[in-house]
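Next up is one chain by itself, shown in structure tokens, the form predicted alone.
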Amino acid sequence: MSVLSSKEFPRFYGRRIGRKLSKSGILALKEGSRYILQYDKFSEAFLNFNKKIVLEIGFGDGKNLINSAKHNPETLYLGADPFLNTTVKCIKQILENNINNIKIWPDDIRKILDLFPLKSISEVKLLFPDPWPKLKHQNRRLIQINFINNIYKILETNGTVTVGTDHKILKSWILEKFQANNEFEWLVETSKDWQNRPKDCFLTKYEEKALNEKRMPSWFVFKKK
């Protein structure tokens, strides 16, 4: 399954294939392969839908993003994520339950962020990114100015960003980085804004960990002004 092309992409931090795949998940791979994105014939495969679209940035486990698509069948769910064995489960679930609005790219949504046309996207979801905690790695953190910056072409008017962690270091991070694009306004009037998950978010295995360990997340949406 080849995804890449030519070009020159962002270096990728971080695991893209655990433990190896089995016989099954090899097989719901060539079964769903339908669903799968491949850079060489993304317009013709994603661009074409005349839907609303929502974007899914590291889907993990795949609940909300198969939730979301078996509750809004009138919407397309892209979901990126880089780590190949939450690709096999997420297409095994997509295969059990017969969902036809559900597209995949297995692999870094800084590849393709420049193939979607301006003012594609309704929303953009990410749920839960990698912290990188450490000063040193802050440069690995997937929300920059220039990554926010992309994401802010391909929204719509009003379009949103929904952001959750549950991460301290990180929650400062994207405040100071969305609030450095004075396009992007932070949806917020009280605590409970920001402390409840939005009614379009689903619980998923790591927010359920972290709730487990005393962890709160937190939840910010940004509106494109």
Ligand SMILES: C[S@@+](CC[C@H](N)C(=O)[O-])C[C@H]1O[C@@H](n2cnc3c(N)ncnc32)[C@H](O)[C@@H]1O
Given for the second form:
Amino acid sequence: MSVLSSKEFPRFYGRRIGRKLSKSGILALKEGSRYILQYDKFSEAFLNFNKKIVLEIGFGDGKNLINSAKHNPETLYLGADPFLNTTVKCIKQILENNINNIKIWPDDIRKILDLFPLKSISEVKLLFPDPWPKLKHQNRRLIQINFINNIYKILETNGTVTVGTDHKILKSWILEKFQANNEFEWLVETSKDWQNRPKDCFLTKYEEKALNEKRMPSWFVFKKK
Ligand SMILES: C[S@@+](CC[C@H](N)C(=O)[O-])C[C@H]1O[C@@H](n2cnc3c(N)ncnc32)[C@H](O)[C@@H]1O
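Now that we've seen the form predicted alone, could you pull up the form predicted together with the ligand?
Following is the full complex, with the preceding chain placed first.
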């Protein structure tokens, strides 16, 4: 499902495909094709929605994406994730719940950041991004100075980026990288602001795993000035 030459973009290091898709998975992809964004029709598909837009990057099996869309039918949710198996899981749930306010980009978000109109996104959610804990792999982390600058362009003024992680090194990394951009303000008044999941986010598979293994997540909300 890759749409552009990989030479043009930063290399993606995560998994794209896991187990072979089941028959029901293949069927869901076919039936749910209307939910999937195409690179060459991207702006057309996107501009047809005159709604508040929330972008979730790395939605995994879609728990937060699906619940958010159900609770806020007036908002359009764009979900990006290159891992086909979980994307299929998510599409199955979209079909089962007859959800009409989700669009899926089944690939690396960095391939389409340039396609969004400036200031078109109200919120960005990044829940439990891959930590790439080894020092030699830190360039593989999604949150980098360049990435934050690109997110900045597409966010509306006062728009927010919410990041959750249970990974110790990534917690400091996230703060360091966002604070390197003076145009973002970390919304924090008390420790509760980073200890508690924001009210507009739902429990995900990776948060549940972290809690079961006694790793406390931290939550960071950055506002574009
Ligand atoms: C650790 S999982 C977390 C999944 C989910 N958010 C959760 O909390 O359960 C990280 C997810 O980010 C996705 N991901 C990694 N790099 C990405 C990229 N460049 N663009 C979009 N998604 C990405 C992975 O495929 C994976 O599904």
